[in-house]
Each structure stands twice: as structure tokens, then as C-alpha cells.
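Presented below, as C-alpha cells, is a lone chain in the form predicted on its own.
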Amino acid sequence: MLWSNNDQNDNKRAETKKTDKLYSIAVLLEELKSEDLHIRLCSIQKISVIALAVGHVRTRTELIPFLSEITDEEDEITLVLAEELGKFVDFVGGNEYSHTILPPLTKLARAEETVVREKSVESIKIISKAMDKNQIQTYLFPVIKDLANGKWFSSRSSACGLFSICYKSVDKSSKEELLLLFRELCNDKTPMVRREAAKELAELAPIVEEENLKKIIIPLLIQLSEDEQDSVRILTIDNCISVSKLINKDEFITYIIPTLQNCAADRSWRVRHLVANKFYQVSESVDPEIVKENLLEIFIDLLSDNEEEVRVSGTARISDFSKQIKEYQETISDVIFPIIEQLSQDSSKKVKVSLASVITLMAPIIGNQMSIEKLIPICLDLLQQDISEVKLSIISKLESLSKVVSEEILINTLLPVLIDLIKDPKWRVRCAVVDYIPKLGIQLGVDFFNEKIIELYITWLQDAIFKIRETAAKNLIQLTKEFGSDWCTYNLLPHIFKLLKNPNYKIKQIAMYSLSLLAPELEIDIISDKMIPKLTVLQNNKTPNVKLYLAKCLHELIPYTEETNIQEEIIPCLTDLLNDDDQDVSTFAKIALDEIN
């Protein structure tokens, strides 16, 4: 009697727990239907579950035909839907059953709106991925030819991105039909089918045979790129440098340069600025004698397009291109750096900005003695005018200079001028030298560095600026872990030690600051013997700032001193500051006497 009522307490349960999840399935499907957008729009989020709770078989023959027939007018319950969709091949029952998405995700991908389209045809790449050849070619390749057959656009527009992840794993006769319908978008009447239609070219190129390629997609890549509208002609750089990996050098010659030429001297100044952009890219993939001979030219007019933000652009891709040529140092030296020049002096402040920002890495591309004779007069005349960025740019990045040329150049030449940069009126000027000179201190050697560099190095610490005052101090650490922690016990800790009596509670900050940051590179014996009785001193500072710094600091140095030490100084001065009449100091001992304990 026993057994029997416990199996009958069992069966409740199931039934009540069957009856639940069909209630609140029930209840999620209701609120589908709803006509409040925010109740819909989190019931679609849900689907997930329902498919969960239901199983692959109802979710296959009941709910995905239920989502297919949701013709919701709210884009964002549509796109939330063609999102959640991508992800049900699992709800579906795995790779086997993928294609039963596709009939919804086709509806959605005809949709009106571009962000519902597009979030379509990913989520059915994404499905795709699952599939294998023989579902691709029995129930992808007809969607695709439906959209592409559509009567609007949006559903041809939809099926341009759809034709690479079809066309390997179809068979041969699809495959040419999938070529007549692509040349069938390409010549769409309207733009933005032509336009996916050229994107998709970039993606098709790769995977069609060798005589599809020249006798179906590159003369489809020319006519695009002659296009009347500069949307679609703006997409030519990337099928150019889509279609350059797969052609010969005769080929290339004969297709890509003449498609090139033209739209580096397109009407439209977003066509020319795209192709300076990207126009390295084409480079990579062709002979350097190719493109001295073939590209070069073309570069050097875009570096000279009337346009700003086309000179803005090819000017960022200076050092990339030049990479391509390398073994051409007469030309490099004789094209190149005469427009570089011309550059430098641009009318644009965007245009120096955007040569600052590279031309160092010109360096290591041309070797020391060009270096000296053509490129650091240029990066001097760019750090002595009066643009700011301009010098962050060229500081930011003079390690790639500094690794090139010798040592005596930089002492001669480049130091100076980053010396006299410390007077910059810009604190951000100033704080890029006061980054980048320890490094090239180290480099230097630390001989130099105790001669040349090391007292002003100490005025930075004192600077007006936290930033700088914060950077400088940073900066310590990498100096002693190069040079040693001798050389900071006896080159550096006392600088610092004489900045702990400075009057100004700022800069005994940036003192104590700098010797917690130091702690961890020295021994022992000197945070003990030296660093803690020079600190502990402070406690009777009347500044509470200097105060609360000092329970801080002593917090970060615990680790690294003596039990005796501990014991002995750190914490009768933790104590006496944790009477403090100011709270925060107090708080701060606090928290340092607790982890002593």
C-alpha cells in the first residue's frame, strides 16, 4: 500500500509538472499575439525555452510553422526573431534537421528593413554550417534561387549574400545556374541589389573555377567597378584585392590596373578615399616589381588627390606600401620621400597628423643612412611646428627611429629637440617625452643616463601636472629593473628621499608614490633600513593628504620589510595615525594595522 501510494504521489507530480510547462508554453505563445510590443518583444527573446520545452520534434513541426507564420510590423520583435533563429539547430535536433529553419529565416530575409535582412541571411550562414552538401543543395540552393527570383528587392538584395556558402556544395549544373543568377543581380536595376551583389563578389572570387573566374567574375568585377552609383564602384578596391591572390601577373596587369587607374581618379572623393585606404592590401598580393613599375604611380596620385580625407587616408598607409618595395631603396628614396616632403608641409593639419603617426616606421623599411639624410629632418620639422598631435604622434612612436639609427645621431640630434619639448606649453606634448626618454635612456646606457638625464628626470617628478608627475614615476620601475637595484639604491632613492622634505604635499605624494612602486625591485635590507625610517618621519606632518599617503605607502611595503621593521616602526606610526583626527587617515591605518594582524 505503501509503494502503491508513493507511485501515485510520483504520477502527480509528473502530471503537475507536465501541466506547468504546458501552461507556461501556452502562456509564451498567448503573449506572442499580444499587442503590447514590449510584452511581444520578450516573449520572442523566450523561444529558446519553448523549443527547450517542447522538444525537437513539436519544435520541428509545430513551432518553427508557427514562426513562419508571424507577420509581426515591428522591426525589432522581427529582428530579435531572425537573431534567435541562428541559434536553434540544437532545438531542432542537431545538424540532421538544420534545414527545417530556413522556411522562416527565407520569409524574414524579404523583409523590408535592412537590419532584419541582413541579421537573415547571417543567421542562415550560421545554420548552413550545419548542414551537409546534400541539404545545401536540396533546400538551400532553392531559397536561394526563390529570393533571387523575388519580385522586390529586398529579397533579390538578400540572396546576393547567400551565394558563397552555397556554391561549393552544390553540383555542377546548380553551379552554373548560381553564376547566371549572380550575373542576373549584378545587372540588377536597382542599386542595392547591385551593391550586395558587389560585395559578395570579393567572397564568391575565391571559390568558383579558374575559367569562371575570367570568363564570369572579373568581367562582372569591371563592370561594377564603372557602375553609376559610387555605392556600388566603392566596393571595387576589396574585390580588386580579392581577385589579385587568384590571377597571374599578366593578368593582373591587363585587368586589375586599368580597374584601378579608374577609381583612383573616380568622380566620387569616397571611391578614391576607399582605394587609399586599402591599396596596400592589393600590393601584398603581387611582385614588388609589379608594384614599382604598375602601382606605384597610381599611390602617389591618391597621396596628391585634391581631396583632404583621400590624402588623410593614403598618407596612414604610406609606411605599408613602401614595405612592398623595399628592395627599391632608390625609389623609395627618389618617389616616396619627395611626396613624404610634400606632406609635411600640407596645407591639412588631418594630413600631418596622419604622417606623424607613421612616418617613423619608415625607419626600419629604409636602414640608418637614409634615416639620417631624408627622414629625421622631416620628423624634426613635424616636432618643431605647432601641432600638438602632430608631436604626440611622432613621440608615440620614435622607438622604431631610435632602434635604427645610431647612438650618436640621437644624442646629437633627436635629444635636444625632446629636451626643449619639456618647455611644450601642452601637457600632453610634455608627458609623451617624459614617457618615451627612459626609454631611450636604456638604450643609451645608464652611464649616460646618471650624466645627461637623470636630474632633469627628477624635475618631472615635481612637474605641476599629476599625469606627468604619475608617468615619470611609473617609469622608475622599468628603469631599475634595467639598470639593477644598485643603481636605484644609490643613483635614485636619494633624489627621492629629498623629495620627501619637499614643502609641497604634492610632491611628497608622488615621493612615497614612487617608493611603493620601487618596493618589489629592491632588497630587502634597503626598504628597511633606508626607505621605512625616511617615511615614518611623516607621520607628523600636519597635511592630512601627506598623512593619508603615508598609511597607504606603509600598507604597500609591508611585504617587503623586516619583521623587526614591522614590528619596531611601521606600526607605532600605523597607530599613532590611526588616532588621527581625520578620518580617512585613519581609515587607511586601519586597514594596514588589519593585515598586519
The other form holds:
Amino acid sequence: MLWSNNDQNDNKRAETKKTDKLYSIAVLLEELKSEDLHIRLCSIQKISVIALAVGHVRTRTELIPFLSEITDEEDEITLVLAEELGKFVDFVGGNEYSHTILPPLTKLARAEETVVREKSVESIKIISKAMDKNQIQTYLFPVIKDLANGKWFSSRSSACGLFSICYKSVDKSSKEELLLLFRELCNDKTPMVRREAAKELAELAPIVEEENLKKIIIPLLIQLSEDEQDSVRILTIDNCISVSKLINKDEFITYIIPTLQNCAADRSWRVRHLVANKFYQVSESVDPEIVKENLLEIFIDLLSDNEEEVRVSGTARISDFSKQIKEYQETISDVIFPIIEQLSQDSSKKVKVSLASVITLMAPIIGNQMSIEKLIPICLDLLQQDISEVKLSIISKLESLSKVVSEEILINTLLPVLIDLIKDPKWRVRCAVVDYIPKLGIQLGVDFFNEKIIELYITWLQDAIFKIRETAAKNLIQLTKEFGSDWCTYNLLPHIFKLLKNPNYKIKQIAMYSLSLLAPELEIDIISDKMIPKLTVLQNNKTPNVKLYLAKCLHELIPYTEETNIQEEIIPCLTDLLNDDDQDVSTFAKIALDEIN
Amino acid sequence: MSSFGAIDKILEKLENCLVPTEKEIQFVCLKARQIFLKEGNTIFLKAPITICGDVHGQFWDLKELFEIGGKPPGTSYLFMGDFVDRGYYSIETFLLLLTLKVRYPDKITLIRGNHESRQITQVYGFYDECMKKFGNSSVWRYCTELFDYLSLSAIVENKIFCVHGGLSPKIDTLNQIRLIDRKTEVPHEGPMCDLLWSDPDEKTASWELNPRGAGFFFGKTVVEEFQKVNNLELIARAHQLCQDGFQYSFDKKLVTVWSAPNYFYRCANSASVMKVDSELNHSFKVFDAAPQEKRNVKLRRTTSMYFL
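Return one more block: the form predicted in complex with its partner chain, after the form predicted on its own shown previously.
In what comes next, the whole complex appears, and the chain from above leads the way.
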């Protein structure tokens, strides 16, 4: 054997020099025995290379056993090894041999270090996909039994993760054994094992037979939901989500509802926090009627929880939950909206920010009328509370609301508030408004935009903050696409040309930037005859920052300009800029000229 | 020109707050040194330009500054020193400014602050950051060697004199600054030290000892004389924290510009930059620290909720 003991290595090395492959393996194997951790780590990462080189048979008969030996190693090594072994199915010769990888992985699954254990279990799951029923029954099943009966909590924890991949493929008596084992693990004396078992329950539930689901799984779910450790109880909600999909209405009411009621009132806020976050997923699996009759009140309680984080978490799910009772509009109006109002006055800023992130998403669920009566007043109130994250959240999601309500409301109610927010001291809020207004403008139509918004928009192109100017410029593309190139030519370009003459160099810059963005949407003769002449005059500007923008702008416009204009106007201009004293002006001009040639 | 490809790659890393490799940093420092060698002790600048004060390794706030003022080369900048120490990202901050300097030498100017020094950076964080991020002191050495080449002052359109700290009793005229041999570690005393350490003081008549232990306090008469002799309109400097981002002194003859908002992540101050237009009118853009979502949370690790 190539790697049996050190003494033989020198002889072997002489032999193996004959073939490159074997030589490199010997080097790798030497490295595996090195004192230096880093070297060992590098070589273990290349273990697939060795496997590929020695071939299927030797991988199975020699490499795998060898790797089983080195499992008492540093955690960094074993972690990489656990991961690499998961890829070994091909190297051992395909699915029929996949079980041969189990021994070293099983050993690693007993490791003290959590990440190594978890990685091993992951890899076992991967290779088990390649196993047929026979292999699972013959090789995997004993492994699980062995681990589950292990002396240390570490092996029992790992066992938990393997039940669901094994169950379907074993015979009836083995299934019974597995369920008995699982029950034992759920009753394990160490909470770490019970926690892993609780995790696995959600995976196991869809796989077991209906009878076993009711006889064994659901009772275990309820038992674990009452565990003394909150780290175990916290997994209840996921288990409920999984089981809810598998049982009928009556069973749900009998078993799951009480469990949900309990964990929504759990003494640990972390449990309640997660329940609030995931509660809507339970409601997705049952009829809206049950949601309304049984689940709604639990959710409302969570939204009134004492603990701030629980309220934040629940609030973020209001729209997701409300979707489930969409058909009960009255309930939403009478039960959910009062709570929303309450939350909008919550003492905690975090709660309000959370509310702001979802409130507009209620609009499509409740429709125009309720939006006007109930939703908009709350939105307006939130906007006036002067919390900038709240304002930002609402403004950036206004589209959901504006698509639902009537134009009249948009114009008379929303728009004035937005215009007001344009003066907000926080520039990000102003920027969000500038970003949203084009969408609103498109909804309200070109005439309205021309009449009421365009003048304002042009002032935003001149804002003191660069990012706001840039945002306004970028959104011109969308407006032009919607309203058409004619609209742009006759309504927008005159304003932008005026900005080109503004004494402030930054305004000139943003005007040039806007023109370069709009060019693809415009007619070629407009660009050639109208735009280019107005730009080229800037070549005499004193400020180099302006001239380099000019060079860049002309560069962008070249594909959209007529050849004659390129030759007669653009090239002379760029040539002039090429000879400018300023290095950057010259560079940008050169890039543009190079493109033409 | 051909090396712009490499520079652009490094620039992209830095824009995303990624630390360049040691080799890349060495490369940028070398290129920057060649540029600094050509610059005099006082750099002559043209308007329009945006003048900034201390940034102290607050990378995300520097990004915020660029969002507000625009980036080079579209906007020209002068940074008046103190790029490193105190913030968590001295390396990324300084290297971003340096790489921008290499890329657009005429559009961004860096002058030396009192923290651009071997001694100070060993106490206030830059050295420790280099050790933490690289495991050795090479990067610190490259940077501190480069600091020696930074100019000491700048002047915009011959009218606005810019320096990190303030004035020196040994310097009456701008010409005298030329005589300084600046390519050295910041001395403990003398004109070069004063330029980087002095502070204005309304209660001082002319000169007084500075409680910092370096540089001087200087008063109104000194400022008026200096401006008269050198035909200046304004002195712009940094070096001192301003709660509102900027602070005038001596009947607006001098202004302190401070560009590190929520300094040291605890002072809750605003920051500002001073925009100077082609007519030499100046105005201030005040800004606050970048919000939490914009700040990279590279440092966050997934910690499990429980000890289990």
C-alpha cells in the first residue's frame, strides 16, 4: 500500500518518479503528514485530485480507509474533509458504491466541533441521494441507529439530521424502529439533541404515513413545544407550518391551534418574535375561514405584544397575513385597521419604520375605497411624523398605493404631500421623492405632467446635492420612453438647453449628462442639428471640469449623430479639447476620437 | 496612460471598500510619490473647487461626501489632511483618495495633516489597522513614507490660503513656505510643525502656546497681517471639530472646515465641504453621517442565538 508507513516512502518515491501522476500523489500524501497545519490543509483540499488520479478501485479500497484514519485531526482539516467527501460519489465508481463513503463520514459525524458535525451530516445527505433502497437499508440505517445510540450528545445530534433521508427507503419494521428512535431523541436528556430532533420533525412530517403523523409526530410536536428550553420551543412554528399542510381542518383546530396559542404567548420573547415573523406562513396552508376565526386573534395579540421586537417582526408581516383573509374585507377594516392605527402611534420608532415598509402594500388587498377611507389617512399621518426612515420607506413604495387609488385622490391628496416633502431637510427623503415623481407623472399622464410637474422637475435638476441631480437626470429616460421622443424634443429639451447656459458649472454638467442619457430615445436629426451645436460652443469654457464632461458627452452621442455632423462639428471640437492644457480633458477627448477612428 | 487599467481595477475595489493587496498598495504609493514630487510646498489651484477638512478613516462618510458633492473628475477637490486614524477604514479611505489622485492628478489635491505622521499613527489607530488587516507593518511603512511627500498647503486663485492647522510665527509670507524642506517626518517644532498643528483663538492677541503641545494659538492681528501681506481673502483650515460642520473666526477672515460627520462614531456632529465657484464665492454644504444601511457590515458574523 502506497501509504502504509513512513519507512517505505523513500523506496516508493524512487519508483513513483517514473509516472507524474503517482509522483504528485506521493507528494500530496507526504504533505498530509506534514507538521505544518497550512500544508496539511492545502493537501486535504486537493483530495479529489488524488481520488481522480488513483481511480475508482483504489479510492474505495485504499484512499477511503486512509481518510477514515485521519479523522482525529484539527477541526480545519476535518471540516474540509467532511465537505470534500460529499463530492466523492463519482470518485468511488458511481451510485452503486456510494455507501463506501459512509465510514469516514460517520466518524466525522461524531466530532465535537459543531460545524464539522453539521458538514458531515450534510455530506451524508448528499451521498444518500445516490443510494438505492437496498443501500440505505443495508448501510445507512445501521449508521443512524449507531449514531442515535451513541454515548455522546454529538453523535446523537448528528443522528437527528438523517431520519428524513432514510425513512422512505427502509422496510416496515425498520420504519418502526426509526420512529421509536426518533421519539427517544425527542426525549433526550440534552437540549442540543432535542433541538436537532425538533428541527428534523418538520422534514419528517411530510414523509411519514398519515397514521404515524397523528400517532407519533404530532404528539412529539406538542411535547417539544412545551420543552423547558426556549431554543427547542423556538422551532415549534416551523413544525406547525410543515404539519399544517398535511392535516385537515378539524385536526388543525384540535392540535395546532392550541400549540400556536401557546407559543404566541411563550415566556421567551425570542420565541414570540419568530412566531410573529412566520405566522403568516401557517395561514397560507389553511382556509381563509380558519384564518379569520382562529388565527387572526393570535396575530393581533402578537401585534400588541409588550416586547418591541415582537411588534416590529409582526408588523412587517401585516400585508402578508392580510392577503390570506382578502375575502373578508370587513374583518380587515374592523379588526386589522384599528391595530394598524395603533401601531402608527407606537412609542417605538422601530415599529413605525416596520409599519412604513409594508403599509402601502395593503392597498392592492383592500382596493380603492378602503384605501381612501382608511389607508391614506394613516399614511399621511406617518409622513407628517417627521421620521426620515418612515418617510423614505413609504415614498419608495408608493407605487403599490398609487396604482390602486383614483387619479383624483392622487392629485388632491398625495401630490401636495409629496411636493411638501421636496423641502425635507434630509436629502435622502428629497431624493426618494424625486425618484418617485416620474412614476406618478406617468400614471397621471403627459398633460398633467406638463402642466403641474415639469417646472418643478427642472429645479430638481439644479438641486445642490449631486445625487438628487443625478436621480432626476436618470429618470428622464423613463419619462421620454413613456411620453415619446416628440414630447421630449418640444417640452424637455428647451429646458435642458437653457441649463447648458447656466453659469454654475455643475448645472452645465448635469445638462450634458441628461442629453447623453436621452440621445438613444431621440431622432437623429434632432441630435445632429439641435443638440450638437449647443454642446460644441462649450469648448471655450474656462473650467476643465466642464470640458471633460463635454468630451464624454460627445463620445456618448457619436453613435446617434449623422456622419456629416460628426465630421464637421464633433471631430474639430474634440481635436481642440485634445490639445487642452488639462490632462483629463485631453484624455477624454482622446478616448472619444479613438472611438471614431 | 497604459497603467490606468491597473489603477481603474484598484479604484473599483476601493469604491466597494475592499482592501487592495499589498502589491497594489505599493504600486499606488509609487505612482503617487512621482506626482507629489512635482508639487511644491504650496500647490496653486484654480476655482471652481470643493474644499474638505478631516475625514479620519470614515470611509462611508467619504462616500456620502461624494454623493453630495459629486465625484472627481467631474468635481475638483482639495482635502486638507488627516485622512487616517480614529475611523475603522483608514486604509480604504486613504487609498481611495490616493488612487483618485493618481487617476486624476489635476482634479484632486491632498495636503498633509498632523495625523500623516509615523508617531501619531502609531497611537491613534492607523498602525493597528494595518497590522490587523495585513498581519505586518509593510502597508503602514509605504504610507508613512509617502506622507513625507505630501505638500503642506494650497492656495486657490491666489486668494484662499488652505492649510491643515494654521499659521506660524516663523512664516510671514507665502514665499517663506517654499524654503521648508518638507520631505521629512513632521517635526516637533518649527514652521512645518506649526502649519500642521496651530489653532486660531479669538482670545489670543497674536501668538500663544498651544495646549496641544505643538504649534501655536494665533489671533486676529496675526491673521489680518498675514492676509494683508499676502493679498488673501480667506484662510481655510481644518484640524478642529466643528459641531455644525464649519466655523468662521475673526470676522469671517478664517474658516474651519470639518468633513467627518459623527466623528469617531460618537460625537454626533455634522460635517461640511466648502464649495468655491469660479467667482470665488464660497458656500457650505452641510451633511450628516451616512445612514446605517449604507455602511458595509463586513464585520458582522452570523452568531447563533444560543450557546448550544
